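What follows is a single chain, given as structure tokens, in the form predicted alone.
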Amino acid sequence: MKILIKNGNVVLNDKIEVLDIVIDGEKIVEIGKDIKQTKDYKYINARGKYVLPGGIDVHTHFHMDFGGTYSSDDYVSGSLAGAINGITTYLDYAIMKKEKTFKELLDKKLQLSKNSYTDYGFHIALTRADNDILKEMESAKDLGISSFKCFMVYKKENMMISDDNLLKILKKAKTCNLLVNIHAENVDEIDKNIETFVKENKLNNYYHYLSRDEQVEYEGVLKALKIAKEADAPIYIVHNACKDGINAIRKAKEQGQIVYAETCPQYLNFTSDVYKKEDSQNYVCSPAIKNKESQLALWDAIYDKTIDVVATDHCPFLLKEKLWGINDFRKTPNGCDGIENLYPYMLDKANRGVISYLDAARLVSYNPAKIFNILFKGEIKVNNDADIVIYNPRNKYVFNKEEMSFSKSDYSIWEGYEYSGKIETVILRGEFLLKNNTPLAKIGFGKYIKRG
């Protein structure tokens, strides 16, 4: 199918220009001005609208086994929620538990994700660093895996990687040209704080935040940077939420250390005051949402490009499960929704002049593709996949979970958010996922992206 997109404000890597785009099959085949329309084209008039590369959410947790249940979105509902809102590709976390090999884990995940609406790949989250794991890292790219994750937390859940094992993994990753993602918090301080709050019977959800406060995250980031420097290996620190942590990353970058920083919309939009609300359980996530000072520091880090990526850490649960911790925050499953609000939120900020449209595309598409070796995506250029988002800056709406959401989660922290513009059309590899606000996505159209 040939598609001609005419007269849109096309967001390229380094500029925005009124251009036409021709799509033939799965690829962008021509970009230029005044391209003549012929009868074999499907025509889209994008005058006055922004044409951007498809969004790439590099941090999701679909069907994740955690806290005595599973995250509410599987690969079908989660990918559809993203597809209708401009996310054409996602990278999900496959967590090593009882599996003996990466292939065993990947085969399970590929079976679960085979009906995805959008393209997808996986990071592997390591829970051990024995010789077999380190050896298998040498051939991970044969499976299409080029990134791993290490948790510095979740000791009791048997997911934590110790400092010495993290060093081993980073050294091996360096030799294999792999990237390690790190969840950076000080687990000992978390445990100490929780022990104190339990003794004092301080168990509402505000103490989730206080148990994982700014200092806890800052200390984790410092340790992650120190170990990575010792290994002389690049790292990607996920879901940064605090001022001192992001300042430490900025300083490390200035000193020449290769470190990539990610944050999430919930940290940009909310503050720790949400843990005082009646529905505080909905905002329980790790790291916790921090104070106003940290929120402002994250925006500063976006402006100076210390933050490389905005992703979601999408991991919602059902409300009845979130309410398990109504009298004890330790029982509240950790995670928020986000995949259907990521690109709309960043584009809303662009539309309001908080950031530029170039920033939005860089943070949600271009940088994720470059950092994680997602070939032929993340940029509007000839020969790239025809992953396209068309955004109308004049189409205002208020997010309503019941009427607009495709997520299986039965609540949203984004309920009532007023968007100043709207994604109206989404194209993945030349096929419409959304056209003029009408969902057209096909179950199973997504394909596994091998990254080398």
Given for the second form:
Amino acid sequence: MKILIKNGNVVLNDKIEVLDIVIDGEKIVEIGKDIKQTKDYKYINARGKYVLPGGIDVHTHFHMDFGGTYSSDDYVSGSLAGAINGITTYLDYAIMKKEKTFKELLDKKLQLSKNSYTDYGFHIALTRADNDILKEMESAKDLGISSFKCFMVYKKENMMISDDNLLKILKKAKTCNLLVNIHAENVDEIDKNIETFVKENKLNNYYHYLSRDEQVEYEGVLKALKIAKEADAPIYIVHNACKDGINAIRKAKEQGQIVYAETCPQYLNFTSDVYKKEDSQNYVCSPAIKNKESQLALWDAIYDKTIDVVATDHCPFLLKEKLWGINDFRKTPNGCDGIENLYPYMLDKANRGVISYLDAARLVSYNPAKIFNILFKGEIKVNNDADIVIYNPRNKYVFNKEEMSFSKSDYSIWEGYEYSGKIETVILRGEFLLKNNTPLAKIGFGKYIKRG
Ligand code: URP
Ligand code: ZN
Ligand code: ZN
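Following the display of the form predicted alone, present the structure of the form predicted in complex with N-(aminocarbonyl)-beta-alanine (URP).
Starting with the chain above, the whole complex follows.
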């Protein structure tokens, strides 16, 4: 099928121009002015609207075995929730548990994700660093895996990587040209804080935040930077939420260290005051959402490009599960919803003049594709995949989970958010996922993306 998108404000990598785009099959085949419409084109009038590259959410946890249950979105519901809201590709975390090889884990994951609505890939989260694992890293790219993850936390969940092992993994990653993503918090400090709060019977969700406060994250980031420097390896620090941490990353970048920084909309939009609310459990995630100063520092880091990527860390649970910790924050499963709100949120900020549309596309599409080797995506360009989002800056709406959501979770931290514009059309490899607000996404259309 050929599609002609006419007269949209096309958000290219470095400028926005009123242009026409021709899609033939899965690809963008022509970009130009005054392209003539012929009979075999499906025609979309995008005048007054923004035409952007499809969103790439590089941080999801679908069907994650965590916190005594599984995250509530699987690859079907999670990808559909993203598809309708401009996320045409995602990278999910596949976490090594008892599997002996990456291949074994990847095979399971490919089975679970085969009905995905959108394109996808995986980061492998390592939970050990024995010789077999280090050896297998050498051939990870044959499986399409070019990024790994190390958690400096989650000891009791058997997901934590020690500092020594992190160093080993980073050294190996460096020799194999692989990127390691790091969840950076100081686990000893968290444990100490929790012990104190438990003794003092301070157990409501506000103490989740106080046990993983600004200092905890700052120390984790400093340590991650130090170990990466020792290994001389690039790193990607996931879900940054604190001022001193992001300032330390800025300094490391200035000194020439290769470090990429991610944050998430929940850290940009909320502050730790949410842990005083009646529905505090819904905001429990790690790192915890920090104070106002940190929120402002994250925006500063967006402005000066210290932050490279905004992704979701999408990991919602059912409300009844979130309520397990109502009298003991240690029992609240950690994670927030986000995939339905990432691109709408960033585009809302662009529409309100807080950032530019170029920023939104860079943070949610271009940089994720570049950093994680996702070829033919992340940019509106001839020969790239026709992954396209059309945004109407005048179509206001208020997010209403009950009526609008495709996620299987039964609450949203984004309930009631007033969006100033709306994603009206989403195209993935030339197929409509959403057309003029009508969902058309097809189950199983998503393809596994091998990354080299
Ligand atoms: O609270 C969170 N972020 N849950 C998902 C796991 C992680 O740390 O990314
Ligand atoms: Zn994490
Ligand atoms: Zn995560």
